[in-house]
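Heads up, the chain below is alone and in the form predicted alone; it's given as structure tokens.
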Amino acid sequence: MRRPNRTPERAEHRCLIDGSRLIVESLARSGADVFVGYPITPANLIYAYGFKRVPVAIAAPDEITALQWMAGFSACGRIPITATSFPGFALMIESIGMAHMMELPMVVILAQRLGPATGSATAGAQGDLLLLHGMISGGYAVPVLCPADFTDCWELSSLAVHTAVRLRSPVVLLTSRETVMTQRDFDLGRLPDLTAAERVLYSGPDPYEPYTPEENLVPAFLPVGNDRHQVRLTASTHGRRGVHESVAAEALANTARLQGKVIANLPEFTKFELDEQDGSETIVVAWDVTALAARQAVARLRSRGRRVSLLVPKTLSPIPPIYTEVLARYARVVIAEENLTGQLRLILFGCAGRPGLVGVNAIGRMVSPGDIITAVKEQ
């Protein structure tokens, strides 16, 4: 995919276009340097762009094998990633979980489809969510972003990316099918330039301690099989050395600090769109591709003399508080989300809910604009 140079007045590059693309190109542009991957529905573009963009491209026998060796190759220095669907993340879990433990940066692309089980590979969902915040076993948070448009794709894609590396950690780039899937009229003259994510190196004259963290939190990294220092990397419970040590004092406190990392520099990968209007006390929340629907219904509704506002979250793990703080100034709280259960209202408020709370929900269709503003209108 090529991108005009950018000016000061830009002319339009149009062009019709998928998500997939854009999120491969990112990656790609971004430093991701290896793909391993097995097809399944709706991912197989990005399996197909995979193959066709990213330096090294390898066809794994199965889910279970390409975390495996994204593992590997990420232990080596590479910036690897992969894309799946339900059936095939389900299957990565374990994998993911140990590389979490082991700190291993990596990125996993999961496209949403409707569910459960095997459910039906050609329609769409928001239904993993849940699934996402509760994947490691402890709880313990995997950074979770989400593209709302095709601009998205291309901008979390490499925020992704640079997380990963930051952080030392599995992220998830949660989307959809629509989005991976459907192609639209777009001007990729509106695309920012990208830069590529580096893993420094760790430099320093001591015996290198593969978990002894910095300032951040995030430990410094060394690949195995470098010429220097010995390099212990486990997904047993650990000190600072990489040597299993069971419930050490030493050991559980490094376990914590998996925890703390991720919730210490969420600031730098808190991504959100919020469209507040004066005088509003009801407030829309929408997410993925339910976003289109949502700013539809709110430019509809406004059009109408309804004051009403907006918010779309992009990073859905951790929960940023900024999202809980804005939706604390609101009488009424909508949120769409296509799937039965209101899986991001569950995470938000629980099972008490609050008042003023309402669900737009819809499985084997996408929520439209007119279930929203009707949701609305009836409060």
Second form
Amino acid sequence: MRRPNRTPERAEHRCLIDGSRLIVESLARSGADVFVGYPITPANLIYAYGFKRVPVAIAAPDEITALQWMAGFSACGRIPITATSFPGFALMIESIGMAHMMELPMVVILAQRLGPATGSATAGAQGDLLLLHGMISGGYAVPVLCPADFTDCWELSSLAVHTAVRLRSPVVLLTSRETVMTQRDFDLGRLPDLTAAERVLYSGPDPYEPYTPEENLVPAFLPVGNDRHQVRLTASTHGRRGVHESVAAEALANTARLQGKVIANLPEFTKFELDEQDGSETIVVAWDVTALAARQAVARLRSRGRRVSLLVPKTLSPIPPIYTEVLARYARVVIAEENLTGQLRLILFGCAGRPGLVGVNAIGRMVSPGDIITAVKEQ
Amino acid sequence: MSGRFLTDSPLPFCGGCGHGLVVRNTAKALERLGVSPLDVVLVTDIGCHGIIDGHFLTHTVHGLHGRAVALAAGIAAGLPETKTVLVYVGDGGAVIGLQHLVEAAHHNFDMTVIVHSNMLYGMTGGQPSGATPCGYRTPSCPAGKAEPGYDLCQRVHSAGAASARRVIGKGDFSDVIVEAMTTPGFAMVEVMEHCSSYGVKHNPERSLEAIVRDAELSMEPLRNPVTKPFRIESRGEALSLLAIDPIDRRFRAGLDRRISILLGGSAGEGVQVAAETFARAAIAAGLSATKKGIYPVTVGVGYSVAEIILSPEPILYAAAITPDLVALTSLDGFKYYQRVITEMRSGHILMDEELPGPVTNATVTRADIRRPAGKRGAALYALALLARQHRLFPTAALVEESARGRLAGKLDISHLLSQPDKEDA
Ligand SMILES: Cc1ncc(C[n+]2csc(CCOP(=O)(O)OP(=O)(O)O)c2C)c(N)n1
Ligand code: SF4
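Same protein, different state: after the form predicted alone, show the form predicted together with its partner chain.
Let's see the whole complex now, leading with the same chain.
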């Protein structure tokens, strides 16, 4: 038997595997130590793996409870994770806002499926990005990382844990049915080693102020119930001490810092793939599983002599400034995503859009390479 | 009074509000317990009672309306038993979060919940809550609440609470709180009180005792047998999810282009395992493969179909727009793919000879599949026939891969493959 918790040998190790397996293994190796589950398709495989692999796994009676329990575990110094889809995520949002305000690290996996509402549980979609950009009252950013392929499932899940701990924040790992359920041949030997997130606890003098930021704008953490210093956590507008202070200047500064810390640390969790071709005036942009169709489309276009570039954004909140800088260089921007309204398009360019902006959209089926090729060719 | 547990600031409640008395009794109970403030975590809900967190010198956590019990459950389960977890919630918060109370009692989370039961929502202006007793008047129901309120103690008792007890919020009831805090597991104290701003004025002539009596709310302590409080326990190091057997490249594939294959069959007939085995066999022959299963949410009935893509190149986009090959082993699978096969302009459909004749421009082969292979072997056999006929990869790869994994010892189709199929003959 293989030794547990060891990356398989560097030699080729081909297998038929789904993304859920890579995500859970990566989260566990990176330090996630409690899985809280409430089942929902297409996140059920993640649930099953969570119960097999994460040191503590516990079944919640609903998604609100799941998030509240997670906040409790996080307050005690654990790194909790869960997985859900839109209907469950909707129930979690008030509590994610709480965890964001209290500055409690955790990872929420959102496996998108076809909506609206209950929609079609077994059909994929990329319909929840816009929601993630507005889910915190006030529009504050929660880091969102979105794997495009299986290697990303491994690397970004780990980055999600590290980011959650480093920023003292909930992090959303955004994925969708195809990534977490479809099985693909994959070489495990290609996966890099991962390190567990290191938890640095406050070791300074009394009084400990739970919301006094360090240099990176993130306050040092101490678990509730510790024997050294009093810890106060609150979801109400608060200053450094962690008690409600309404609209006092210090409290508002603290609230603004919540956004500031995410922006200030954004370079540490900015991930994207940029494949530019000299002389191309068109760039294809695609996220989540549509990125695979886009890679295929771009390869085919190039093989036929068409010049075209590709951007696969993987950090989807906040939007790293590099995306708009890159896109500004192109006369045509083709954004492909599996939704009706063009959510990334709206996030990047708003209702006004921009000249040369083209959306490639589909619901109830994946955007195909052919869809993208057609859009790129249309002038 | 401040002592070791409270700051010196005056309490934030209206004069005469019952919440103040709960706070003083709590502080007294903690003094009597002899714990240190850092041994205590106070979790407060949203409501007038909840704004007290800044006055306590314990650890404090102030969350969302109705969710304090669930938040505290996570804390209680994550801390050692030497710590005391205390929850403050209003009757309003207790009702919006009733499931959390029931769940916490059921799991026996180690905490003491103190319900500030002032029979209305104080913070939002005195609306009745689900726990407001029948006839109790509030500003928004001046004629008195029409229906009875929940008996919160009964609810948590029937859910398994180690202890649940109602007290009249007058004088010194710190002993009741001490008793709850020393009870291992989930204990609840419901303190009946008046809201001096919205309750007293509208119910001037009624004492708390009379209201409780008229509502037939029992003052008897309710107990369940003591069980071990719930704490999260690490299961130790688990086996890596990546500890799966590698598929060695040991066969040579005949396939030289990307193809997509649909497999249509019925639930319970091994369709998904067959498709997985087929994909693994293709990988053993050096191909890239993807497999997607499609079935109704009621997995035990109706169709079960799978989409497989094979390619000598790495597969990116993993969907079959128009299939190249289709294998149909049952009527459920045939019906599921009927529209798809009608639209096929080319390609090959292999189907069991018992199935109805399809309308299609694809080449159709009807073969004896279910009879020799049995209903559980039909899917794998059909795929094997396709692999052989279209020289995708050697059927020996399929036989070997089916001898491993989930089919090991359960399904062997090698004897069927040793005979030439009709097409070859
Ligand atoms: C989800 C949500 N819904 C509604 C509210 C508004 N709200 C704040 S406090 C409260 C009721 C408080 O009543 P209770 O829990 O009995 O506490 P009290 O104020 O009487 O102490 C409500 C409805 C809220 N904060 N959150
Ligand atoms: S409004 Fe009622 S419940 Fe709130 S503090 Fe005043 S008296 Fe107490």
